[in-house]
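This document opens with one chain alone, in structure tokens, the form predicted alone.
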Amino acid sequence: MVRKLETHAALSEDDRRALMALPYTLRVYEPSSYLVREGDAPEQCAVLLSGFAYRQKQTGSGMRQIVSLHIPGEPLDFQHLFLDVADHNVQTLTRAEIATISRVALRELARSRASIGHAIFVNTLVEASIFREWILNIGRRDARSRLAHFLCEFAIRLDMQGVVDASGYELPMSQEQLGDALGLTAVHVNRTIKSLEADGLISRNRRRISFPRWEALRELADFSSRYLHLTQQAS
């Protein structure tokens, strides 16, 4: 979490020690476990130590829309740090190790140390920027560009956290879950993946994906990393 916060904001050694001194509880969750439920009053802030998680909302008829994907090292609930009722669900995508921190303790630390509060605020703004890009992706790009954009973003975010190697990465989502993130049916996702593979834009070994033609994939995706704010000064 400290490393993630320092991506866009400067923290002093005292700030780091204060964050590391927060009491926390470690627990391993199985896939699809709920970490936050819509309508609940959050008491803890979860940090994803290993595995993957996602945010989702459901219609009254139970149809699901995945609205974000989270990778190791990311805090999962800054968005409810100052809100008393959860307005969406957070679930584990894979088996995951989670550290939970008292919401009250983290909120008080953010109030008492301006630099930590600033770092949390900037982190939340970047998450909002990613949400906006996801809305554009689902609303205005075709299926091939939509999936290509998702794959580009996921690869870059993993690379920022040092998770990707030269052989690519393990995509932790089923085709149904990809469909719920991209507004497509599982059948359409399957067809689109095969299309990208046939064009040599991606290479698959089961769920492991690599990018033999990375720049061509980015061009198809209409992908610019500007919305990830990778050049945001840590100040």
Given for the second form:
Protein chains: 2
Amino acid sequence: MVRKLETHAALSEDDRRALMALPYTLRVYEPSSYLVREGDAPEQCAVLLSGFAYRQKQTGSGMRQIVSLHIPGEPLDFQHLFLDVADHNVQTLTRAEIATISRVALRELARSRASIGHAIFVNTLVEASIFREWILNIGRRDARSRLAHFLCEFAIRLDMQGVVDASGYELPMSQEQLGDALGLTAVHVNRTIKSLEADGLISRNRRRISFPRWEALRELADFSSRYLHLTQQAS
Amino acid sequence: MVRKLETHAALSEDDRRALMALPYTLRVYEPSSYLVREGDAPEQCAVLLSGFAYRQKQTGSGMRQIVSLHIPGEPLDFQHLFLDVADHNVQTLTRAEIATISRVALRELARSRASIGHAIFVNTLVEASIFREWILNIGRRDARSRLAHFLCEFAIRLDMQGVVDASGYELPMSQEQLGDALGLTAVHVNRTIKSLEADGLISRNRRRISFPRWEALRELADFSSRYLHLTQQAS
DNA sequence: TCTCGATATTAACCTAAGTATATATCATCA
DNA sequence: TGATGATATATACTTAGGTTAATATCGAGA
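The form predicted together with another copy of the chain, contrasted with the form predicted alone above:
So here's everything in the complex, that chain up top.
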């Protein structure tokens, strides 16, 4: 599980063993638990085994912006691995099972084993690429495309990670949180979801979403998976 | 110059010599020249010696979003150092002097000299942190705060890099481009600049901007420099 | 089964920001 | 020195999305 994430970037040989050998602590967190708080000096490095999590920042006036979303199998703290103080918050979205590794030990491993360091680096580069796409999405797409893009990204990522069948998935968040991720209000998220549904681009049952017209949705979303770097080869 | 950028992250000893020893090509680019195009397989790694540059992505319908801005002394291609295909465009903003290093050589150096690899990693982590702040800025702040935040960030970064005296600076971009960076239209950028000016928060002469009431501006902008990780220590 | 808190949905109304277009300013260059 | 193209500024009007608040729905307990 710890190395499942490494695979997407650059397969290593038997330094998997080294990764697996890292001492870790397993713990289950309740929804909305903080894993990292802005201002903290990060000591540990968390990996999401099950459940969902997100990164979040807040404005002085208390507006929240979700800055990224994380699915089972993804590491949560590479962004702070070499930084002294956290610049954002990391929180669980749902109840989540999390493995915690010592930050120093991981850094040591990254330094001593080049291929592991490389894999971690690639992982953070892909994350950065997703940040860029989110900037584009929030800055330049209207609510319908923006939401559609978000849904497409989530679908593809879940699919890649093998967490879900292609038919659809259970959105692990409220419309309020969806708004925080998209830079919209909950009310407008609701309007927009309804509008996509009315056009038959998605269908829903409670939070379960499926995609009766995937191609049409993808087109509306202006979605291309290039920025996810799915085909990234080891090197 | 090449290693000036490394300093902000984690000073290395005499592997500066190794960096300096990298063969490079010097070239001057005209404004708006493409350095990297989305879809390309990056071969070279550019460092901005003078002038300004930015990263940019476009929507299917042709809307542009500037995703980051770069000032003299900053490396431009670490984001693609270990990725096979570019996910965004890099362009000069002004006429710019650029040193080009072979990507393979730099990767080799990053691998063989841990402290250089580390410095590069820290640099990309800080860039990622800036991406996150931009997501917050675009997603959750209104036009006045958003523009003010942008101006503050630019001021601080220029100041840190020693490019400018604290009194103010010459904005190297049109209001159109400012809009592309902020997720606004040029018209609204103009309104917003005028409004900040009317309130005495900035003063202008053509594109030269100065800050008669820095503290007030910074407060309006909800700006805290934490996310720039200015105090990042070597480790 | 009933209650409660969290979500979701809806409606009415408001405003920040977009659109469209005209005009002014400025730097460049023939 | 006058023309030209790129910016910047201004104005009128429209609209996507925000605000507020009321109502409906649902799952978890008691």
